[in-house]
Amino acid sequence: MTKYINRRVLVIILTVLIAVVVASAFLASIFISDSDVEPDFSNTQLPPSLEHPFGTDWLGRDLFLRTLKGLSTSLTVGVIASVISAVAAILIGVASAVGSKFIDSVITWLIDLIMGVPHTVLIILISFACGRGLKGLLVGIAVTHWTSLARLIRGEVLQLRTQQYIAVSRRLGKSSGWILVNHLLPHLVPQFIVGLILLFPHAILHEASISFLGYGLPPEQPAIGIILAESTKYLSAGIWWPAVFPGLLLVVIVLLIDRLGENLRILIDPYSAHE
């Protein structure tokens, strides 16, 4: 009991601290405009200090506004993406699990196919097929993070319809819809949370990843993915400012959301509850 509390502080805690550099990621992106980002040639590639925390860039960008505005992007793309992948999980598991056996050998296909190619690879695919930008990088993210959480419905619909009280249901003369609302859905919010909050980190990675790459948000637009990229013509004179302060806030916010959501798992899942 001690330890399921514990975990409850620990969630409440992680949450908090989330919401707070999330909350304060968008209001940076807001109250910092365009020219506070501007090239300033007197300032170039300046180490960190009080002035400029994270230091400046090639061409004297401080590097501490332009990440707090490149991880409002990042975290748009990501909630975008994961939201997206989510409801489309949840539907394609629920059809795949109370529709015909023709539609769930389709859809278990198409799930094997898509985890059956790398992530990164399909992504660079379908935006470069998408004409790239914005638009292909939250299309690639979203169709090809939602195969892992529909497998998980699929399974959760295909034991809750074995359940007694489902049969009782039927016998009453209860509609699919009506079990469908009324019993089934309860069951699976918990997962869809969960499964929403651990998709998150996925698509961050994954965007800044694919814009490193040059596939993703163009050079202009300020993004993680974009800053990583210029710094790394720059390791090897030396300058590791541009790559190590945006690259380990990415990878602290990642690891943050990958843990609260690890944790509220196990505080959902009624048999993890009450080891």
Contents of the next structure:
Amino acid sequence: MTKYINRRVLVIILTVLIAVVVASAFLASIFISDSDVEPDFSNTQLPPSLEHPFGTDWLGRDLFLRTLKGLSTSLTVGVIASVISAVAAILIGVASAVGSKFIDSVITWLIDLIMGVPHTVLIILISFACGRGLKGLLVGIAVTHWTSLARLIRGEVLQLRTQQYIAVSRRLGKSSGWILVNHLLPHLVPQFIVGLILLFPHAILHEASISFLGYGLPPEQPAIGIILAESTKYLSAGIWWPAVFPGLLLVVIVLLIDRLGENLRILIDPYSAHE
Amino acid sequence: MQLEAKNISFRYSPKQPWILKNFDFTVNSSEKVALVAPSGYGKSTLALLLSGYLRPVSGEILLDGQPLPDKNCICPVQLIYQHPEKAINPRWRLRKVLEESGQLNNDLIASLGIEPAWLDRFPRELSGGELQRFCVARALISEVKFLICDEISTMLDVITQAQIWNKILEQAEERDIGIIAVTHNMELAKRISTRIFDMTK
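Given the form predicted alone, corresponding form predicted in complex with the partner chain:
To see the whole picture, the full complex is given below, headed by that same chain.
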């Protein structure tokens, strides 16, 4: 198997798979209207069948459609939160590396502080302070997830700054802004893309877990975390399908994106593969 | 024009020994000076100090009696490093290296033996000697008054050395550029310089 599929092919396959999943989730959110996931009390808690591939839940709602809708919510949260975090990370990381000693020590201290507190606790607090819902979740995830990428970018810029070609550029009369845009940022693009992709599964998992705990999205919203939270009540009665299928789909998507990020990282920076 | 190191002292950190102590050195732009000394006598440090990459701990570097221009201004003293592969951004095509110093549309390029096809390549696709020509071309901006060559030809073959040095000397003659060449090669020093400065004395 590994003889025929090398890492580059694997990355392409993963990208295609993720594109398919993402596209279907977004299409689902467009084409599935709210009436399709209305309660239907004559068909409650049916096991998986051809008509209902994932079965129905305690209110008779089709779980397949509900999961797809939930997934599109998760993906939206994932995209927005990881883009905000990654952009914040690159801004803060660069500022820390090229700014004054004071700025650097404040940012390093802040990174240590945020990394020191468990993410889940911090997201719960922030999302509560922002009045729960989608906005609270987005802010919470974005605020807590920039730290590791920012630290990576800070180190990278600190190392780049000592390069001879940067010193030469200064003696040729180039301004710091010019050097930043032309010398530094192009070196950070691969780190940024990989960091962005690896932030994505984190964001989705946190969204699901916070919603599961009841601090995130409101219960009427179709979200994976909500479906899983509802399913726990009936698990002991032998009704396994509301927990298994949405959970499995979430894990599959998170793993797909995580594998893509890891493989891309190794492709871009072969030395890190030995770590 | 005159480049002068006036009573300079330098060490890399307060814990380390002095590399240069109360050192004086003067070059005229009509001169070609070869700096010779065994390893560890501070030749490269002096090169970095004279071109403004490092600041002396005490004393000053004067260009025609004025201190060297600071940041955001094109420095009339340009340094060419020993390792061209470190002095060129590995992610840039070589066209951009020349664009950076505004040397792209210059007759100099062809006369240094840079082929047009190289401009669209990345640095790792060229050899050290080929890259060093780009470093020389980049340093020979119109503002340059002094060119400091820190062992620029040490790892090149003899033909390439001759080619690069002939071009540098020709430009120096034509534009009244002072040359300070750091080298271990006494034959080369005798050949290119009008004065040999031995740092051990």
